[in-house]
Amino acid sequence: MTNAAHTLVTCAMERAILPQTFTSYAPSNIALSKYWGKRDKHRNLPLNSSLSISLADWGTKTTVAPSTDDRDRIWLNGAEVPCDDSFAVKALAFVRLFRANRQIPLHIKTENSLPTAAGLASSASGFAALTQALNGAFGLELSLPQQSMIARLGSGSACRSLWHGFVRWDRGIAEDGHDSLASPLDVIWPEFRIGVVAVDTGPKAQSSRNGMNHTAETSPLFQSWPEAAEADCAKIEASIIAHDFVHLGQLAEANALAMHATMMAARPSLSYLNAQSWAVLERLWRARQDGLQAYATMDAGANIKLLFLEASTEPLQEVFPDVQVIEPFGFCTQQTRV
């Protein structure tokens, strides 16, 4: 069986250089339209297509440079990680794609600005970032697009953060996944907010890969669930051409409770979400019939991402004093080669 993300990477690196120093930024991303479900697990090959949006400052820089001693070498957030902790082990065998049987030894740093596997995305902004560095560590000159196809080799959502804003992945129909990659949406929204209420930053006890499959091989209700998500990322895709915020903020909370949904009917049951995420949950619903004009979506763990406009911070704010707040469209990227 091919894969053209493999296929892909091993023509690419038939014109690497000899690996130079790169850094590269990649933001971590929520999804508004939720991908739950694989038609390939091997490949990543999504049941529905999604769309999400990106978290700015919020994600992961890393550095890929020729090793100095002969030997692999990560460090996470300036610690040295072995070579057999499942975050390295996970890390290298990405790096493989690109080395194939090639013995070349790197030293990857990787920095996160956000909580690693707490639900807030950490690994789509790290596999985006470790695919951007190694293009340009190896002086590929891969396109974003095809980035993205290889990235999701990585971390489905990592698709997604190759970009800033708002970011659709068509799930593609072919079988070696070549029409499986993201593309962002050509719309600017100034006024668009995020605010992440932290309930446990933790890390998951359940990943979301293993959450995944357990709940599409268990739950009675997730045969229903990728007709759905298809028909709820179209709409939510309108919604934001249009900045119809209501029926965004409608919709993306409607697809975040349905994912859930699927999740809480597997057998046995999986719930990321725990008493404090149901409470800001309710305080949020309260507030809203109060009028305050904001929304949540939840991903794979506990804490609640809501979404409003500007003119709802402050009261926002009144209602969530822990609330942090992030602006998608106020960012700035950086991509350096020493």
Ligand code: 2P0
Given for the second form:
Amino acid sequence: MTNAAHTLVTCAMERAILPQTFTSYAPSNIALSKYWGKRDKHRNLPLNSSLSISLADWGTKTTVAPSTDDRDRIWLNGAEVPCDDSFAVKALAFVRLFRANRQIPLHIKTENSLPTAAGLASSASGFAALTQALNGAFGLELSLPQQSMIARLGSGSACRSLWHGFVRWDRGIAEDGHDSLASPLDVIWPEFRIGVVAVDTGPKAQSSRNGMNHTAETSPLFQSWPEAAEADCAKIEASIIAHDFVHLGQLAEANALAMHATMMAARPSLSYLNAQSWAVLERLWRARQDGLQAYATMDAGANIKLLFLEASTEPLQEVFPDVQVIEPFGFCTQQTRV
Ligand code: 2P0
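Having looked at the form predicted on its own, could you now put up the form predicted together with the named molecule?
Zooming out: every chain and molecule, the one shown earlier first.
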């Protein structure tokens, strides 16, 4: 069975130059309409489309350079990682896609600007930045949509991290995955804000990949998820285009809660949210009754992300003094060949 992304990289590598040092940056992203469940686990092809907002300067910077000592080496946040560490294994397996069977040892340096205390996953920005850095280092000149398709093989949500702003990942229908890639929405919403309320910053007990598969395989509620999530995605896109914040917030919060409901109904039950997460949600719901215009979304972790507009920043900070505020449209891009 063919894999469109794999074929694309293999063909592109036929015109590769000898690797040159290249640095790239990709933002992390948070889904407003979630990806949860795959129709193909090997190609990371989703059952439903999803839509995210990128997190500006919260992301990953990666440098790919030719090896100076004839072997692969990898660094994370300044410290060298052993090649048998799970982080290095995943990254090097992805790099192997580009190298095929050729001997091209590389040095890879990756740095996350996501505050550790925010407890946000960095695999989306990590694989997006690595894809861009490999594309640059080998002079492949792949387009961003092509890179999105390739980044998806590292981690599904990485395909949405090739752009800033709102990004939609179309599920596609092709078996080889050539139509399952992301594209940016032509919408700028400078007042849009994300607030991160950190609840648990430790490693999660269950990876999102395992949690997603377990839910799809065992949860009776999962049967209705793909169709409902596809409909949510279309409605959320329409509310963004219309700058209808209340509708967007209501839909995004309901979509996140529905995703968590499918997990809770899994057998055995799965919950990434803990008592503190629910306490934050209850505080939000009470504040909303008192007039605060803010909504929540939650992923495969205990932390709560709040959606609000600039005008609500101060009242929101009164309710959540520790909230970390992100301005998704206050970004700059970095991409340099050294
Ligand atoms: C999302 N999540 O749309 C959803 C919501 C978590 C909850 O994408 O197996 O790490 O590598 O494709 O991309 C996290 O899943 O999973 C994720 P793989 P990934 O953001």
